[in-house]
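Take a look at this single chain in structure tokens; it is the form predicted on its own.
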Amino acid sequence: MQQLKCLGIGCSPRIQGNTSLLLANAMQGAAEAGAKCETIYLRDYKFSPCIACGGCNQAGQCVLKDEMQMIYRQLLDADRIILAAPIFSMGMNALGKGFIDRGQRFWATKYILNQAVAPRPDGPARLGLFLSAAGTDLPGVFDCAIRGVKYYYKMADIKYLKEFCYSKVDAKGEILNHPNALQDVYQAGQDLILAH
């Protein structure tokens, strides 16, 4: 059976924040189910915002040649896919919904264009986990959040699977004393690679 390819994306400016902890767990925990792994953090890398321009309406390709490039390569690559985003004033971080944001291609592939963003007959189905922290526990703060990753899967032909959201985690670190995010999320990270 071939070795599926697992990204993790961590979406927090923060080096080793909870969200970043959230997902070292979950890809540990992947790995040991037997995936090829990588995590890349956006923070390390420069690309802009959406423009709008509408240039990925010809050919389903980003016309801004930034670094989200090397991403797109990564991202159409990988079987499994596990994004995870801290919450800031009650919607995705910056970083996070920046990424989303410049996914418009895969939304003129998928529904201008009418083609497979991320085309593969015979290999694995491609399937994604969301994992969020949040210094508040007002309702709804994960609302937002969930409803952009569902969105964004959407568009680059991912099944959603589930979100694993933790409120009250605030300062960094804060998520090492939660009694079971770390577990919950190693497990998470190993059923994804399991899941058919």
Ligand SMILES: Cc1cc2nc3c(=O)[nH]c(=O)nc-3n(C[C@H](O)[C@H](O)[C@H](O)COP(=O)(O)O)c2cc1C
The other form holds:
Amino acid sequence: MQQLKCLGIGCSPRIQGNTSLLLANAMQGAAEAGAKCETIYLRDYKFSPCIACGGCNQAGQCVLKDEMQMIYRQLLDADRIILAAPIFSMGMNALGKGFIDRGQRFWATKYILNQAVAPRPDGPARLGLFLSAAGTDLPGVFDCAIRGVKYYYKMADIKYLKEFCYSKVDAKGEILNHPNALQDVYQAGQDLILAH
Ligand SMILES: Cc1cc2nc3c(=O)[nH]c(=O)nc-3n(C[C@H](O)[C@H](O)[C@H](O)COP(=O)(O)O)c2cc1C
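Can you switch from the form predicted on its own and show the form predicted in complex with the named molecule instead?
Entire complex below, previous chain first.
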């Protein structure tokens, strides 16, 4: 059987922060389940927010020729995706949201051009997870971010499997003290590779 490719996307600006640690553990699980894994951090890429020019309506391509183009290629090539983003101001943080908005080219491909975004007639399904952390446990603190990721995955022809969201995790690295988070996401990474 062909080796699955798993792409991890870290959205936090904070190096070794809580969502980056969750992502690292999930990716370790995926690697140990046999996937070819690569993790990228959006903070290492220079890309513009969507400028709402409508250029992607013509051919499903983004006219902004910045480093998001590299990420598009990796994303379209991946069989499994793990997105990890913290909650800032009751929604996904800006780097993560900027990434999601740049998925507008997938929306245009799907809903204006009526084409498949990542056609793979005989290939494995594309499946994704979402990992998050928030400093508070305010009701609904993850709702907006989860909705955005579900929307993005649908646009990008990725089946949304599940989220792992941890509240009351604020200081850098505090997730390391959580009783089960790291083991849970490690297991989720393994399960993601074994899922169909
Ligand atoms: C600018 C900013 C805004 C934040 N807004 C919220 C918020 O609205 N609700 C909340 O529960 N936590 C909020 N937090 C706390 C983060 O969600 C928390 O520190 C999280 O663990 C960060 O994850 P990271 O280490 O992966 O960046 C905010 C943090 C920052 C820096």
